[in-house]
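The chain below stands alone, shown as structure tokens; this is the form predicted on its own.
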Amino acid sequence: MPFNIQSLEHYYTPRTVEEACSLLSSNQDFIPIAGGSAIYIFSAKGLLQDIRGFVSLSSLGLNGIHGSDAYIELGAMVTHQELLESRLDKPSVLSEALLAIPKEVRSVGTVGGQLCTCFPNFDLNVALLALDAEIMVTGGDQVRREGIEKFFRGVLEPDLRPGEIVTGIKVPRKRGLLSGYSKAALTAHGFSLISVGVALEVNRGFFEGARVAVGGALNTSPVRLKGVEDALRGHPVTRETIVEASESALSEGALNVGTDNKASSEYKRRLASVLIKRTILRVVGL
């Protein structure tokens, strides 16, 4: 049954991170709310029936955007549009993923809010996985850094303990990184059927490093295809290498897809293979 906002009993707007964490720790039927763009999705899936209160994170000052030689640092409440319009030098995979998000969502959706859904068909999640982002998690006076792969425990299962919230994201900067994002959807602004984010390090004509992330209509949160990465790493940057590596996605065990009313599992695997090939070829200029 969809959530009825009129049944909400409490709506808090704390002024400090400590206050927000305390409210969430003391009330197991409260949830944090960032931009709120995913609330309709949760409601339609009947996931908010037991929720009595929202804790807004809008007044915590978590909207900074900073860059250094080592990292891009983002506050959890930075909206997609703010990140897109920032003058920060961003990896192509990040900019392309942001442009794939409908503008209506970009204007209110936040980086931290999208991450905490762990949805595989949210574009930014796939891009940040390809970039090996680190998640800054705060609970009261305790702060910890969590790698994005560990943070994505499963769909709607972020690695957050009671009373913890995401306060920031750190994206490593790598000189000369080649990256890109591609998606296939049934409609212009629809959720991705399959999406691909790649981040590649090339040295003297060889793939020195590779991260290939896939999202879309999966049964899991976004995943890295390490078999594809292994088939690239250490091999020459040629069309033959890329085609062979992309074909390994057809048997990649981490790619957990099923047949639904949109496409068969076989079609999704083939689509992932094709998008990986096209994206890498485009990124390396072949």
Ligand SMILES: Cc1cc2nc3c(=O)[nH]c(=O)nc-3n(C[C@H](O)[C@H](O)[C@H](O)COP(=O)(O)OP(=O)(O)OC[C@H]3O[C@@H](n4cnc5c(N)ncnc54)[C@H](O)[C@@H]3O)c2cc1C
The other form holds:
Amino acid sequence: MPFNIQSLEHYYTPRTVEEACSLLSSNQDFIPIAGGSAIYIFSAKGLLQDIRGFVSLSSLGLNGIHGSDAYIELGAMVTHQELLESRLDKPSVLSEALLAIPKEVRSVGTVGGQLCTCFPNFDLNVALLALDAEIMVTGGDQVRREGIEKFFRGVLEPDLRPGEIVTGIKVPRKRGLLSGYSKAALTAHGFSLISVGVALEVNRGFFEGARVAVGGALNTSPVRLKGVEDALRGHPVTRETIVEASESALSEGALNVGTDNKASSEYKRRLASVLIKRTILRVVGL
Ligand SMILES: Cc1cc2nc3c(=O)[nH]c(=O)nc-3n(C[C@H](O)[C@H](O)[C@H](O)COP(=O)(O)OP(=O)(O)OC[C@H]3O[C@@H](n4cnc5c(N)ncnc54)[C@H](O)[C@@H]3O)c2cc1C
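Next block, the form predicted together with this ligand, ref. the form predicted on its own:
To see the whole picture, the full complex is given below, headed by that same chain.
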């Protein structure tokens, strides 16, 4: 049954992170609300039946966008549109993933809100995995910093303890990084069937570093395909290397795709392989 707003008993707008965490830790049936766009999806799926209160994160001052040589630092409440419009020099995989989100959603959805769903078919999640983002988490008194792979424990399972929220995201900056994002969806504004984010370091004609992240209609959060990365790293930047590496996606155990009403698992796996190949070829200019 869809969530009925009438059954919501409490809506708090705390002014400090400590206050927000305290409200959440002492009320297990409260959840944070950021832009509220995914909560709308949860509600339609009947996932909010036991929720009695929302704790809005809108007045905590988590809206900063800063750049240093080493990192892009984002407050959890930065919207997708604010990040897209920021003058920061952004890796292409980030800009391309943001552009893949429908404009009306970009204006509402926040980077922290998207991350905390761990949904594989949300575009930014895949780009942030390719970029090896670090997540800043706090329970009020202490801040911890966690790698995105550990943070994505499973769909709707961020690595957060009761009373913890995400305050920010740090995206490492690497000079000369080549990156890109591709999305295949059944409709122009649809969720991805398969999407691919790549971040590559090339030195003297060889792949020195490679991160290949895949999202879409998976049974898990977005995943890195380490077999594909291994098949690139240390090899020359040629069409042959890229074709061979992409083919290894067909047998990657990490890529857990099932057959659903949109496509068979075989089709999704083949699509992932083709998108990886096309994205890398585009990114390296072959
Ligand atoms: C019609 C529609 C189409 C969409 N299409 C796309 C698309 O094509 N591509 C795409 O990438 N996305 C798409 N989205 C998803 C959208 O990007 C996400 O809903 C959005 O990013 C979530 O951010 P939010 O701020 O609205 O999160 P909310 O809905 O406010 O929260 C999401 C979840 O995270 C928790 N949460 C939020 N912030 C924090 C925090 N800082 N710390 C701890 N927990 C937190 C909430 O409790 C909730 O469980 C679509 C959404 C809709 C409604």
